[in-house]
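In the block that follows, a single chain appears as C-alpha cells, in the form predicted alone.
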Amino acid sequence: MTLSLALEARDVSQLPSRRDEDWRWTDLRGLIRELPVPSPEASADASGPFGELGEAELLVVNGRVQGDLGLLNVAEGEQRVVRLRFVSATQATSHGVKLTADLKPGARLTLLESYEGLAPDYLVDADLSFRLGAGARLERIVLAGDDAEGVSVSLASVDLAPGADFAQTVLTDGARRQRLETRVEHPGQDAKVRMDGAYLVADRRHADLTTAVTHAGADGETEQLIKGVVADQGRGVFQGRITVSPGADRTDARMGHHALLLSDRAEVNAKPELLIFADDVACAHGNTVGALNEDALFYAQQRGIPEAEARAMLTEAFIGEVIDRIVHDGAREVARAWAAERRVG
C-alpha cells in the first residue's frame, strides 16, 4: 500500500494506514476519504527558497517536469549544483512524479531540493531514485515548505556503489500530513552515508522523517542526526532503521534522535532501530525527548532577553548542529535563514 499506487489506480483502498507498521503514525487512509481530482497544468513564476544558487534549475509543477531531466545525470568526473523544485500550485488536486538521478563514477552533485505548497488541500507523491557510481558523491539538501493543509509524501531510494558518499539534510515544518522517507542500499566497501534532518512543527502540523539503511557488505559507515522541536498541537515522527546484514563486518553505524516538546499538547513519536546480524561492528543509537532547558531560559531572561526571544534562540541553537553539518556554504546559509523564519514556541 502506497500513495503512488493509490494515485495510479485512483483507489483510496491502496493508501497506507495505521495497520501498516511503518505508517502507524502517519495514517493516510483514515484521513483521505476521496482522492482529489488530478492536478491541471500550472506554472510557478516566483523563485524557490534557494534563490539563484547553483548552475541550473529543474522545476516540477503539479507533477509535470519543466526543464531538462538530463541535469540529474552527471557524467564521470563532472561536478554540478542543481535546484530541484517540486511545486504544488492548485487547490484540492492530486499528482505524482517519478524521477531518477544517475551519478557516474567520480561524479559530484549537490542537489538543492525544495517542496513548495502554493495552494491548500493538495495531495502529492514524489518518488525519487538515486544511483551513485563508484567514488561518486551526492549532497542532498531538502527544504520542505508544504502548505499547512497539504498532504505530501516523498520517497528517495538511494543505491550506492563501493566508495560512494551520500550526504543528506532534510528540514521541514510539516503539513496536514507529511512524510519524507529515505531508503539506502549500502554496499559497505568504504562507502559513507550521512543522513541528517530537523523538524520545526507548530499549530496542528505533522512531520514524519522515516529512514532505512541496509548495510550489505563489510567496511561501511553510516552517521545520522535528527533533531526536532514541536509546539502547540504539532506532531513529529521519526522512524530510523539501520540493518547490518550477515557478512557486513566492521560496519560503523551511529544514529541519534533528539526532540524538544514546547507544549503539553505537542507530540513526538520516535522509533530508532538497529538490527545487527554481523560480528565486529561499532553500532549505537540514542533517543531523547524532553522540554526546553529551564536553567538556560532563566539565564537568558536574567540578562534582559524577553522570554519569547530567549525560547527562539535556544531552539535555533538546538537544531543548529544539524544545519552546521551541511557542506555547501550557500545552502547552509539558506538553511539557517529558513530556521530563523520558522521559530516555534
Second form
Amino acid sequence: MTLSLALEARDVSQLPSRRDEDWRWTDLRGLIRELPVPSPEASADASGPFGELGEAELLVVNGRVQGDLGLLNVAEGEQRVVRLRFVSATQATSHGVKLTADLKPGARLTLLESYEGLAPDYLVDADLSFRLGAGARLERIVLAGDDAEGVSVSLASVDLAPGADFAQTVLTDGARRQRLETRVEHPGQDAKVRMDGAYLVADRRHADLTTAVTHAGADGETEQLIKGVVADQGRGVFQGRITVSPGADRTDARMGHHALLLSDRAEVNAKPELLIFADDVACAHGNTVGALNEDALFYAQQRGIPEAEARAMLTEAFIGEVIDRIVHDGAREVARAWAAERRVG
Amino acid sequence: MPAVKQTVDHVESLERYQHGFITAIDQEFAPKGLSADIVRFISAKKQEPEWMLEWRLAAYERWLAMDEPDWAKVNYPKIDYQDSYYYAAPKEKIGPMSLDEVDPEILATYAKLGIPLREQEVLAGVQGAPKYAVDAVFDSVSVVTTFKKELAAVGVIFCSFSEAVREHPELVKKYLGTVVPASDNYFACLNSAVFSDGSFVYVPPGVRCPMELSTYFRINAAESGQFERTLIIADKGAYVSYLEGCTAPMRDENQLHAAVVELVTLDDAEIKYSTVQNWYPGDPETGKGGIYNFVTKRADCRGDRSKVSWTQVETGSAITWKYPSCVLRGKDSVGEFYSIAITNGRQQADTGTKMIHLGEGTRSRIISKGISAGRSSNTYRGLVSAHPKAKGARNFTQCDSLLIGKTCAAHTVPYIEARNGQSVFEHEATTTRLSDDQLFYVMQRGLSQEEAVQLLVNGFVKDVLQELPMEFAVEAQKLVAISLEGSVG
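Shown: the form predicted alone; wanted: the form predicted together with the partner chain:
Let us now look at the entire complex, which starts with that chain.
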C-alpha cells in the first residue's frame, strides 16, 4: 500500500491507512476519499528556495521533468552541486514522479532538493532512488515547503557501496499531510550515514519524518539527530528504525529525537526502533518530548529580552543544532534563513 | 535467615528446568475443543450464577468474530483452538477446602516446586512462620487459599475467583471487565469466555494488607490450556503487595496460557504486583514444546494519588506476549513498570508496557532490562501516551538490552504519543553485549566464565531486582543465572 501505487492504479483503496503499522500516525486512506484528477503540464517561473546556489538545476513541475536527468548521474571522481526542485503548480490535481541518481565510485554530489507548493489541494508522490558507488559521497539537503492544504509523500531509497558516505538534512514545515521517508541499505564496511532532520509545524499542519536503515555488513556507522518544534494544533511524527542484520558486527548506530511542544493542543508521536540481530554492536537511541525550558526562558527575560523574543531565540538555537551539521556552507545558510522564516510558536 | 538459605540451596540444586515433572493424579476434563457448550460446562462446574454464564457466552460470541493478532515479533504455528482441553481439575470437590482435604500428591507437587519455604510451611499448615498468604491454582481450579480467616479479620477478601463469584457477586459484578473489557483483544476475549480460576483480592478503605498475598499457578494436565483471571481492588487508601509465580511440566506440545489480570486502585490506594514467570520454555535445542504465554494485564488507577507498580521477571515460556499496563486516570496517579526479560534457547519474548496518561499530574517510570542468549529473540514494545487533559504528565523510560552470543536478537520498539504541551517524556535505550573487558577483569579475580557472566548480568538487572519483595528477589536472582546457563562458551 503506497501512494505511488494508488496514483498508478488510480485506486484509493491502495492508499496506506492507520491499519498499516508504519502509517498509523499518517493516515492517507482516511483523508482522501477520491483521487484528484491528474495534473496538467505547467511551468514554474520563479526561483526556488536555494536561488542560484550550485551549478545546475533540474526542475520537476507537476511530475514532469524539465531539464537534463543526466545531472543526477555523476561520473567517477566528478564533483557537482545540483538543485532539484519539485513544484506542484495546479490546484486539486495529483501526480507522481520517479527519479534515479547514480554516483559512480569516488563521485561527489551535493543535492539541494526542494518541494514547492504553488497551489492548494494537491496530492503528490516523489519516489527517488540513490545509488552510491564505493567511496562516493552524497549530501542531500531537503527544504520541504509544501502548501498548507497539500498532501505530499516523498520516499528516498539509498543504496550504498562500501566506503560510501551519505548525509542528509531534511527541513519541513509540514502540510495538510506530509511524509518524508528515507530508507538506507547500509553495507557496513566503513560506509557512513548521517540522517538529520527538523520539523517546524504550526496551525493544523502535519509533518512526518520516517527513516529506516538496515546494516547488512560489519563496521558501519549511522548517526541521526531529529528535532521538532510544534505549535498550535500541529502534529509532528518521527519514526526511525535501525536494523542490524546478523553478522553486522561493530555497528555503531546512534539516534536522537527531541521535540518541543509549544501549545496545549500540539501533538508529537515518535517511534525510535532498534532491531538488533548481532551482538558486538553499540546502538542507542534517546527521545525527549517536552515544553520549552522554563528556566532558560526566565533567564532570558531576566536579561531584558521580551518573552516572545526569548522563545524565538530558544527554539532557533534548538533547531540550530541540526542546521549546524550541514556541510555545504551555502546550503547551511539558506537552510538557516529558511527555518528562521518558518519560526513557529 | 534459614528459610532464605534453604531457598537458595534449593534453587541452586536446580539444573535447567526442574519444574518440568508431571503430577500423576486423577483429573477430570471437559471434552476437548471449544464451543458454547464447553463454556456452559465450565460455568456449571463452577456453580456460577446466570449473569456470569451470560457474560461468558457474550464474550465467546465476540471471540468467534475476532482475528488472532499478528503484530508481535514472534513466530509460531497456527494454534488449533479445538485441539485443547479448556477445563482440567483434580478429582475433588469444588470450592474452598481445608488442607486435610487436598490430595497429598498436589501438596507434594507444591513442596517439590520449591516455592519459598514459608509458602510450603503455610501449605503444610505449620504455624509461626512469617505470614504469607497463598492461593494455589492447579490447572483450572484453585486448590487451596491460606490465611483467609486472618485476612478476613481486617476485612481483606482473598479467595479464588470462583469463590468470589459465588460469595461476593456484587464486587465481582462491579469491577469485572471494567479494566480489561471482554472484547479488549483476542486472547483476553478467549479468557473471558473460558476463564477457569485465579485470585480475587479486595482490600477495604484505609487497610494496609497485613501480609504479602501470592498466587502460584501450575499447569499439570497435558493438551490443556490455563485461563486464569485475577481481579485485585484496592479501595480508598488501601495497600496490598501481590506476588505471582508459575511453572509447568516439560512436554513436546505447546500449551496455551491466556490469563487476564485486572487491577483497580481508588483514591490514595496502592497495589504492588510482582511476577516471577517461569513456565516451561521448551527444548533449548529444538524449540519443541513450551508454554505460549499470551497474557493481558492492566491496572486502572482510577483514584487521585493512587499508584500501581508492576515488577516482572520473565524467564520462562516458549513465547511471551505480555504488556502490563497502567491507565493513569486519577489526578497525580503514578504507574511504574520494572521488568527483566530473559530469553535463551529458542524462546521468543515480546513484552513491555503501556502507560496511558489521562489525568493531570500523572507520572510514570519504566525500567526494562532485556537479555537475549542462544537463538532467542527478545523485544521490548511499549507505549507512553499523554492525552490533552493530562497536563503536567511525566514519563521516564529506560530500556537496556544485553546480547550474549551471535545468534540471538534484541529489539526495542517504543511508541511515544504526546498530545499536550505540558507533558515531559524522556526515553533512553541502549543495546550492547557483555563487555570483554569486564569479563576479563572479573575472571582475572578468579571467577569462572559462567560465574563472571552471572555476576555481570546480575549487575545489569540490579535496578529491577531491588524492586522485588525480599522473598522473590533471592529466587529471581538465581533464576536469572539458571536461565542463562549454557549461553557462554
